[in-house]
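Only one chain comes next, encoded as C-alpha cells, the form predicted alone.
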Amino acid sequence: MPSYPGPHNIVTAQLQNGLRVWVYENFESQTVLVEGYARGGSINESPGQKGLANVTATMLRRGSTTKNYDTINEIVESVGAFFGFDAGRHTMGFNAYSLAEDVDLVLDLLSESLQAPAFAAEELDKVRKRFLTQLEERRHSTRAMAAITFNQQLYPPGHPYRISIEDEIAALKQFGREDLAQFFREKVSPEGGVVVVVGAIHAEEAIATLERTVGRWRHPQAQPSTQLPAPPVLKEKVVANVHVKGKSQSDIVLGWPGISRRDKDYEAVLVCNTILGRFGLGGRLGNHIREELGLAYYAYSTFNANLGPGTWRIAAGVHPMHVSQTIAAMLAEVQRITAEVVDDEELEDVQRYLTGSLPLRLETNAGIAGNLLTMAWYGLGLDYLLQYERRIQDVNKEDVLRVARTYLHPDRYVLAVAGPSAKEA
C-alpha cells in the first residue's frame, strides 16, 4: 500500500483562537498549500440577505484598512504567490500558495484580510456588477437553470439550502458595507474551524506560522450556526419544466434528497452512483443514453455530501426533440438499479477504478489537502485514507442494491427541465 497521510505522519495542533490545524510535509517541491474552512456560509442569511456570504468572501479579497486591492495583488503577484476566500452552505473558506520562502508573506496578508478587512464601497460596486452579470448568465444557461430549478422543487421555501436567484439579484442591489462587516463580524467564526498545511514546511514551523497569523483572528460576538437544516421529504413525482429563450439544447436533472457526508452509506453511495454514472464514460447512463441510444451530450449522476443531506442527481444535455426519450431511458437504468443486483465483474471494475485513482489524487499538495480538509472538516478521523480501500472493498452487491432502493425511487422524484418551448424547438 502506499504512503498515505495517516496518523504517522500528520501533526495536529489547535491555535489560540479556535482553528484546528493538520500539517503534512512534503518536500518533494519547494512549494506551500494552506487551506482552511471557518464557521460561517450561506446558512447564516437571514431573508433578504442571499449572497451575502459570497459577497462577504469575495469582498476580503478586496483590500485591507492598510492595503488597496492593486497593492495587494501587486505584492502576491511580484512571488508568484496567491491567496482567496469563498463561501460554502456552512463555511467560510480560505486558501493560499506560495513557494516556502514566501509563506510568512502570503499568510501575513491573508491574516490581515480577516482581521481588518476593508469592504471599500468602490470595489462592492465592482463585485456588486459581476455577480450581477453572472446571475444574468446563469439565467440563460439550461443547464444552470435546469439545476436551479431542481433545487427549488426539492427544498421548500425558506430551506436554507434553497437557491433563488430573483433573490440574490434583489439582495445584491441593496448590499451595503456595513452589510458585509456585520455579517463577517457576527456570523463568521474561526472557532471550530479547520486550517490545513501541505508542503515545504516543518510542521513545528507552520504552525508557529499559522498561530502568529490567521491565529490573530477572533470573533468574540461571532454566533455563526451549528444546526443542521431538515432534509426534504419528497412524497412524489415533481415535475418542472423552465423556458429558456433562444437555445437549441435541454438540459435535464432528475434526482432525489441525499446523504450526509458523515453518513454511514457513504461509501455504498458512492460505489452505487459511479456504477450507475461515473465509471468510465459515464457509467451504464453514459453507456445507455449517450453512447447505445445517442441521445445526449452528456448524461452522468452526481451526488454532494454536506453537514446537512444532499442530493442525488442525474444530469442530461440533449436535443429539445430528445427530452421525452431520455427520460423514459434514465428511468429504466434507475428502475435497473434499484431491481437487480449488480454482477461480480462490474462491482470489482469499479471498486479497483475508486481505490486505484486515490494514489493519483495525492500526487499534489492541492490533493492532498483537499483530502485532508475533508476529512478534518467531517471528522473523519486521520486514518480515513489509510482504510479507504478497505472501506470500498467492503461495500458488496447488497449493499449497493440496498442503498438504491433507499434513497432512488423511480416514482418519486424531481424531474427539472430547461429549454427552448416546443415551438422554437
Contents of the next structure:
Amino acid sequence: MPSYPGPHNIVTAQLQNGLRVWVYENFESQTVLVEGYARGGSINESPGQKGLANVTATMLRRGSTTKNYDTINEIVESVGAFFGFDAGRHTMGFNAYSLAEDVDLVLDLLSESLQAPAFAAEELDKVRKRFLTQLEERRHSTRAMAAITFNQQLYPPGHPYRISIEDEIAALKQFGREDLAQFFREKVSPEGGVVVVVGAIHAEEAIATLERTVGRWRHPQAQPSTQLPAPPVLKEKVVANVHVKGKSQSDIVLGWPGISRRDKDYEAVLVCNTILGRFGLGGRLGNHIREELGLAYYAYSTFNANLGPGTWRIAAGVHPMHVSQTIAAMLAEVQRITAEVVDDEELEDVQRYLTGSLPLRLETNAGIAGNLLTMAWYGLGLDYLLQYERRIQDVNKEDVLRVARTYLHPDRYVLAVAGPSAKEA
Amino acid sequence: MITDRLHIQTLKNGLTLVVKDVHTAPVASFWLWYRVGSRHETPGLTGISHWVEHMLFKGTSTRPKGDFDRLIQREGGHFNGMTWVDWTTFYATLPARRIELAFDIEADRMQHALFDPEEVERERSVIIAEREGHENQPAYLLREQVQAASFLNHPYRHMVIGWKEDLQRITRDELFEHYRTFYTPNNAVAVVVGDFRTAEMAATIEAFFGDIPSGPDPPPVRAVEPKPRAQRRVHLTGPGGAHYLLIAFRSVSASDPDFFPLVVLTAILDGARGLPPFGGGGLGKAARLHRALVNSELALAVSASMAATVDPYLFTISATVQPDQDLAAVEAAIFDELTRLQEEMVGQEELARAIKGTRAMFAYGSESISNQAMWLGLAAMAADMDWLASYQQRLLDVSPEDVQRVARRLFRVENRVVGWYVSR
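With the form predicted alone already on screen, would you show the form predicted together with its partner chain?
Now the complete complex, all chains and molecules, led by this one.
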C-alpha cells in the first residue's frame, strides 16, 4: 500500500497568531508550495458590498505600504515564483509556490502583503475597471449565465450565497480604499485558519519560516461571522430561461441544494455523483446524452460541499434545438437513479476508481497540498487519506439510493437555460 | 533533468520507444503519439484527424465502446486523447503496477478500431456540438479567422476541429482511410514514464506492440507556405463584453536555430514558460507587454504565445480590451514594444529572469509524471530528444544579439495578420 500523508509523516504546529500548520516534506520535488485559509469570506459582506471579499483578495496582491505592485512583481518573477490571494464564501485563501531556494523570499512578500496591504487607490481603480469588464463578459457567456441563473433561482435575494451581476456592478462602483481596509481588518482573521506546506523543506524550517513571516500577521479586531446561512428550500420545480444573443450553443444547468463537506453522507454522495455524471465520459449522463443520443460534447454532474451546504448540479452544452430533448434525458437519469438501486458492477467500478486514483491525485505538491488543506480546514483528521479507502468501500447500494432520493428529485428542481433562440442559431 | 536516464529504442516495425523510470510516486504514465494532426489534412477533410481520435474511443473488434474508459478507470487510472496541428496522442496514467492495461488497449486500437457507421454519425453531431461550444466564444472566432488569414498554402491555416462544412460531409470511409494511413507503428512514438524498471518495461512494451505490422510510409506533407508579401487584417464584430485583439506573425519551426531566441523573446514579452505550447503560464506581470498595456490600462489582459511545431507556425499576441478603449491604440502600443525589441538590446537582467523563470517552470511541470511523459512525446513530435536535452543550455546560450535578430526576422509588416473582434 502506498504511503499516503498521515499522522506519521504530517508535522503539525500552531503559530502565535492562531494559524494551524500542517507540513509534509517531499524532497522528491525541487519546489515548495504553501496554501492556507484565513477565516472570513464573501458571507461577511454587508448588504451593498457584493464582491468586496473578492476585490479585497485581489488588492492584497497589488502592493504593500513599502512596495508597490510593480516592485513586487519584479521581485517575485525574477525567481519564477508565484503568490496570491483568493476569496471564498468563508475563507480568504493565500498561496505561494517557488523553487525551494526561494521560499523565504516569497513568504516574506506574502506576509508583507497580509501585514501591511496598501489598497492603493490607483490600483483599486484598475481592478475596478477590469472586474466591470469581466462582469460584462460573463453576461455574454452562456455557461456563466446558466450557472448564475441557476444560483439566482435557488438562493433568494439577500441570501449570502446569491450571485448578482447587477449588485456586484453597483457595489464595485462604490468601493473606496477604506471599505477594503475595514473589511480586511474586521472580517478576516488568521485565528482559526490553517496553512499547509508541502515540498522540499524540512518541517522544522518550514514552521520557523512561517512563524517569522505570516505568523506575525494579526487582526485582533477581526470577527468573521461563524454563522452559516440558512440552506435554501426547494418546494417546487423552478424554470428560468436567459436569452444570450449571437451564440451557437445553449447551456443547461439543472440541480438541487446539496450537502456540506462534513456531512456524514459525503462519501455516499461522491459515489452517487460519480455514477450519475463522472465515471467514463460523464457517467450515466454522458452515456445517455453524449454516447447514445450524440447531443452534447459535455454532459456531466457535479457537487460542491463547503462549510454550509452547496449544490448538486447536472450540466450540458447543446444546440438550441436539442435543449428539450437533453432536459428529458437528464430527468430520465435522475428518475432512474432515484428509483432503482445501482448495479453491483457499477458500484464496484466507481469504488475502485475513487480509491485507486488516490495515488494519482497525490502525485504532485499541488495535489498533496490541496488534499491536506481540505482535511485541515474541514477538520477531517490527519488520518483521512488513510481512512479514505475504507470510507468509500463502506458505501453500499442502499446508501447510493438513499442519498439520491434525499437530494435529487425528478419533479422538483431548479432548471436554468442560457443561449440563443432556436431560430437564431 | 527530464532527459536523464532515457531509454530510446526503435522496434523492427518502426515504433519508437522512449522509456524513463521515475520513482517519485507509485504511478506510471503511457503516451502513444502519432504523427498526424491538422497539418496532414487536405481541403474538404479538415477536422478529420480529431474525429479519428474520437472514433478510437468507440470500440474495437474485441472491446465494445465504453470498455476502454471503464477498464482504465476501474484501476484508478486517468486517460484521454488529444489532437493538435502536428500530432495525435492517447494517454493513460495509472497506478504503476497496472500500466500494462494501457499498452493492451493502445495496441488493440492501433489495429482494430471499428468505425461503426452508426457511431460515426453520432460522433459527427458530438463534434459539431464541440465546435459550436467554441463558436460561443468571441476569442475562438477571432483566432479561427486570423489563423486562416495567416497561411495561404499550408494546412496550419485551419483549426484542429475543422470547418463545420467539412464536419457535415466527411464520410465513414474517409475516416477509416485516414486511420489506416496514419495509425501505424512506424508513424508512432510510445513514451512511458513512471515507477518501474526500465529494461523490463521496454521488453513489456515490445511484447504488446512488436508484432503489429508496419504500414506504408504516410504521405509527406508537401505544402510549403510561400514567403509572405502582404500584411492582412481581419475585422469581426459581434456581441461581447469586451473587444479582442489578436496579432499573429509567421514563426519558426522547433528545429530552427532561432527557436531558442524566440523562447527567450517570448519570456521577455510575457514571462517564462516550460515547453510551449504546454509549459504552464502565469508569470509575466513584470514582463514588457503587461507593463506597457495592462499597467497603463490600455488593455485588461495581454499574452504572447508560441509553440514547438514541425513547420513554421504562429507567434501570437492577444489582448482583451475594455469596451471604451480604442483597439488602434492597443495595437500601436504592442507594435511599439516589438519595435523596441528590434532596436534596443535586451539587458542581462531580463535575460537572467527569463532563464531562471524557465528553470522554475520546468521544475513545477516535472513534479507530474504525466507531464514528463507529455514533454518527452512533444519533443519527439516537434524535434528529437537531443533538442529537449539541450533545451535549457541552449536558452543560456541566447545572447541579446540573438533576440534582436529574431525580433527583426519575425516582426515585419508583411509577416503579420492583425485581427480585431469589436463588440457591439
